[in-house]
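In the block that follows, a single chain appears as structure tokens, in the form predicted on its own.
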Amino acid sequence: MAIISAEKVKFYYENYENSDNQGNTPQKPVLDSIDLEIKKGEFVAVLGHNGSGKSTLAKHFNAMLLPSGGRVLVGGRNTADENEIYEIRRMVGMVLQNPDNQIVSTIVEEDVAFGPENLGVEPGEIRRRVDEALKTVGMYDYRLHAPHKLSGGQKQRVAIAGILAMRPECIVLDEPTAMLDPKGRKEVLDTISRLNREQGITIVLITHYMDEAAAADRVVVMESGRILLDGTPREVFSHVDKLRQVGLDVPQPTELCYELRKHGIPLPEGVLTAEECVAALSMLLEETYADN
């Protein structure tokens, strides 16, 4: 069953700066007749260099966005409704890049509390629902510390707990690693690959980190506001050539196993991790020794 559906979604941001003497203004198509679906339960990674559309089509799926052309059913509900919009809204949560501009209080639990009072939630729920909240999360023990003081992946922590309180199906997560160090990344990476395995929530995570795109069930691929590749990682990762073409790259270990098979090197294709590396490797020097 979906919870997104993007149907021919056309999107167009007006060009002003290039309008003609009648005053028209010729539109670029940042978003061309996309046509996605995302199940309920999946984590899907998209994938695509700055300008390819990526994040604007992630804000179509809780309605920051209204297509320009076409249309995104969230739960079978138009997000061109604005009789919609607060349930769609309430069942897809978005984190931005910078948790700093979804911070709205000087306490973390307060900051969490903010999305359910405002969704009219009794306080006793909501208390219960901010402490669940920031245990699945890990921030419990600092709920009652200033955001401020708090680490880039602690604060992003902080912010998808913000969203978890408010019961989301959906999380849309746009590119909310982009600007943490390592650590604060694997913080962010293992709370939501947790929350879609034991949770069951709907993960879709914008990154141009291949790693992070690796991890997920699914990766999809866009390039000039169209998508060019959608599939497991496995497979989206064996098109090396066809991913470098348009500026990106694939995982380490698959670019090494990529670069010795050119060498005639005989590794497996759809290798992803250096686990899986390391082990490929390994199997070629036992087998290479024991034919010697």
The other form holds:
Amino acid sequence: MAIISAEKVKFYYENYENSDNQGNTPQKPVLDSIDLEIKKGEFVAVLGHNGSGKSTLAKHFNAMLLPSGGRVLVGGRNTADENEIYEIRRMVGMVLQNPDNQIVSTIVEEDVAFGPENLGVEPGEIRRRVDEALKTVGMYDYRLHAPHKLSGGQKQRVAIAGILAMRPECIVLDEPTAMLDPKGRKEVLDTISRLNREQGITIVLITHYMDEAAAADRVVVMESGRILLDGTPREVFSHVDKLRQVGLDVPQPTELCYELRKHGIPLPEGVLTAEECVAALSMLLEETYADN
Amino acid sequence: MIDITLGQYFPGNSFLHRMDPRVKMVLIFLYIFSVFIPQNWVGLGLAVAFLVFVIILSRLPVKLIFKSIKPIIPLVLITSALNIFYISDGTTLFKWGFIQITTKGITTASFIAIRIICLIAGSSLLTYTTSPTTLTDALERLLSPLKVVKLNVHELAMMMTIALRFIPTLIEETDKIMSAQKARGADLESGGLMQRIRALIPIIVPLFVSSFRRAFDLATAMECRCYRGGERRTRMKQMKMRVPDYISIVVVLAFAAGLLGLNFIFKSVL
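Can you now output the form predicted together with the partner chain? The one shown was the form predicted on its own.
Let's see the whole complex now, leading with the same chain.
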């Protein structure tokens, strides 16, 4: 079942300077007829370089932006319906790039409580949800700390806990690791893949890191407001040329195998991780020795 | 770097720390007003004794209380001096030209000095035993009846919380910008006043720009978390008045009434 479905979604930023006398906006749309369905429990990575429209698309998933054309349905609810807006935002939580700018309160546990408080949840229930969410992201021991004393990865986990406490069905993360160090990145990625695996929460990860995308079930590549590729990481990253054309890289092991294959070395397509790459190479070497 | 989000807060688990912050706030205000009631030494003595009692209850180091009084010593000295020199009733003790010191002057001066000290020490007890977050929370709840006169108490409290939350972030940011500008050869430490003020511009402008960006981000994040102002909002932490809170209210009211009574029993010295 689809939790989010975008149907022919178009989006323009209103720009009066460029519009003609009839009020039409002739400039290129930021999103151009996007059709996308995200199924319940999926882990989808959305790739694309800056300006490809990936963040704009993400903001359509929780009614932060409304489509200029077409429609977005979240659990069957139309995001354009004002009465559904808070239910949609509860269902689809969003984590932003800068961990500093999304923490509201001066105490970790109060920040996590912010969402459920807004939803009018009863106090005892909020307490339970906050403790549970903090334990899930491994930040329970820090519940009474001041957020500005935490590391970037920890802050981002607190932000995720703040979303979890609203009991969402889907979490959209807009480049959540862009401002983190490698350790923080790992913490955040481990947390979200665990949420996906163990709690069945649908994850939409907007990123420009190829290795993060490789860990997803499905990769959607965007380019100038359109969907360029959509498939499993293996399928998507086998289109090395196509990805390069739009200025995207592929994971390094994939690239290595691709380059070697181009020079006539028989390696399999769709290698994603370093381990797979090593396995493929050692197998090849063994075969070569066996032949000799 | 001092931790502004904690302000003067001195964490602890004393009777005062555990009190309902609303009650604590109201009672400390009541105490501050009552300090102005006594007109005689007995009453003032009682006010001081009560303060000492509360300080002992708070289990704060006495050093802290003195620290809070220190900045107002000049103020105390100036008001005392003014009183000593201006009040000319009572027995004259000393006269030199237009300067005249009378018994009444000295009495009034010391009376007022003690009052000011009680007032400051009393109010600092509130900030020492309550964190700014809790204070904001308590203020929101205390002022909530003002909704009737269309004052949006929730928004005020939210602003205070966000300010407290972002002060350390912005201080950190200022440090970064200063280092960045110094690395590009900005000279912040030398020159006259005007030159130094001018040197601040390349720090303030980026700080403002980034603050606006932060504000936009925060607004987005808050909307994503279903924020819609104070309506239909619940709170995780409930404030409950317990037996000790009721007892404190009775004690402080009795104390204030006692001070009033003492005014009738003893002659005013002012």
